[in-house]
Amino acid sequence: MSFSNRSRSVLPFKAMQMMAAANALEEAGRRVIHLEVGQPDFSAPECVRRKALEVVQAGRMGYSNAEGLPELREAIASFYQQRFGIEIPSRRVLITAGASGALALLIPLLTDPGEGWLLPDPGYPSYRHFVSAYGCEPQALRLRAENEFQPSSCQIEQHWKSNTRALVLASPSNPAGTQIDESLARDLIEVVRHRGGHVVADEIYQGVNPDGQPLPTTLSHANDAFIVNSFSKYFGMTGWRLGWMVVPESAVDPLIRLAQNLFICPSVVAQAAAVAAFSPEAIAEADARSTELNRKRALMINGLLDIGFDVPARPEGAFYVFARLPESMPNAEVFCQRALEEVGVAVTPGTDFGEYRTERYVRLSCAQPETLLLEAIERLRVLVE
């Protein structure tokens, strides 16, 4: 069978790919540590879980408006005037099957066919495939590690072309867990307004940070960027695919004619049980697992570095470690075929993440317990030794 140039041009989600082979090997009796995805080790916050409960047993399952159940959509408003002190009206806020389905409507609201997006390299692997399954372009802002694998005005000028339409920023950002400073931000909002685009912020890592407190929104600058956000990372409510988008209010009809067509809606036992995610109870067990993860990043950042690896980008928020090889390993894909097979450690190659000298980088999820991350590097430096 014939399929088409746009499905061919989505490559496999290699992190994906690594936790297939190592739940593999798990079937056929093999015990492995799994720091290849990004899930955290904790489940939705109790609150949450009682609410679905009673949603189910009480038969509301039928379907929401295409741009989520109202009481949702008020929690989240309200959770950015308590958080950030933005008052943002309900109606511009849109609850999404995850962060995924906030780009796949994104995407042909302000991109047609043929046009481009400035994307991260390294950055999430699934920016890239999107833009490609659209018919758009994707075109590679290669990131430094000397600049923390964040952009500049300098590259977004030299960058944008003549199709460029969008910039997608990440803050923290997927794979190196850094952030985008306040000066730095508001610089990159002009280049793009001068230009005409339009600017996409990923923050679903927001809450995930170092000491607890909320990281800047690029809402703070740019009151007409969209902002995608998840319930994912920092509610830990991975399979529930839920998340949501903060949107200038002229793009709020577009956007809902094609939700409504794209999706129905998202699942509505998700969107009924995540307004309790958005109380004291919730938040308060949300800040305390981002404390927690933190811990954790400074435990593996210690333990690669004792063992040979390098940090040169030190995360400041996300759960991830984007750790250079040490020179006597092979490439990232190779090493992580060999991390599995031989000492039953699942980490995701650089080359997931892009091309810009991915090759000698891995990414590690500290989101485990930490007697498993203990484990890990001292079975991670069998095999360097």
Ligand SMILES: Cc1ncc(COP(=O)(O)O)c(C=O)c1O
Second form
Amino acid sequence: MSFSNRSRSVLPFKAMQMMAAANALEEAGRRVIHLEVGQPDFSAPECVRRKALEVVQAGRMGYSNAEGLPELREAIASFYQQRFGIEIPSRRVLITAGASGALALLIPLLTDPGEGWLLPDPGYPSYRHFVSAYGCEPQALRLRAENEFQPSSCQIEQHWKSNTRALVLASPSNPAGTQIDESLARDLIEVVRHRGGHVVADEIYQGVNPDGQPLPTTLSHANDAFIVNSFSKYFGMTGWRLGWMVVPESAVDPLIRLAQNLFICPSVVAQAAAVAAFSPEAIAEADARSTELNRKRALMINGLLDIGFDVPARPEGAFYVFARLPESMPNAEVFCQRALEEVGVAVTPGTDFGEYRTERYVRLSCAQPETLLLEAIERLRVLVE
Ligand SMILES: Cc1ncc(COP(=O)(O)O)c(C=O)c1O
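Could I see the form predicted in complex with this ligand next, after the form predicted alone?
Full complex below, order starting with the chain above.
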């Protein structure tokens, strides 16, 4: 059977492949420490879980509107008001099946096949795979550790081609966890506006940054940007498959049309329960967990430095460490294979995140209990030494 060129251009998501290999080892009786996937080791806030049970018991599980339940859209709009002092009508908030669902709608909204997306390299792998799946062109912005793995406005000028239509910014970023400071964000957005392009700001790790200090959202300086967010990380709800977008008014109806056809609607149980995520109780729980993740990140960085890794761009948010391998170690893909097979530690090769100098990097997630993180460092020490 032959399949489309587009499907062939979509490469495997290596973190997911690594997880499958680690699961297979576990099924065969081995013990593995999982540092490969971006999944918090905590669950949804307690009041969200309680609410989900109530919703299921009440049997409220039909379709919702494609754009989501009005009460959840309103809760999110109020959250922007309370947290960032930004007034947005709830009409501009659209609920999606995770940040992934938002990307699956924004790419066909903003681009036709053959048009280009400027994407961070290293960056979240699925950006380029989504773009390819829609027949568009991923255009890599080669990011350097010395620039905190964030783009500069000159770079955007240089890489903007005649078919480029949009730029993805991610802050805190995945895999490096670095942030874009506000003045740089303004400059980048200005360059894109000048070119008549669109900015998609992936803010999925917002809230998972030092001392629970929420980063300013790109919305505060770019009302015309497309903001992507999710319940997966800050609220610890990866498997609930729920996220949201805040979009310019003119994009609301076209996005609803796409969402109606592509997804019908996001999970209604998850949506109804997620309203409780914005209660003061749940926010306090999520902030406390972020503080915990920050502590674990610091612990992981120290442990890795101690065994000969380098962390040239220190993460300020998210829950990863993007670490450079010691010189004595083989390239990332071989290293990850050996780490899994020889010492039972699953980590993701840097090459998952792009092609630019990524073969000497690995990404480790710190969202595991502290004892496991310390054990993982000791196991890696054995491999390195
Ligand atoms: C930067 C980034 N964007 C988007 C996603 C997709 O997240 P979800 O679909 O679970 O909301 C992830 C998941 O790890 C991510 O790291």
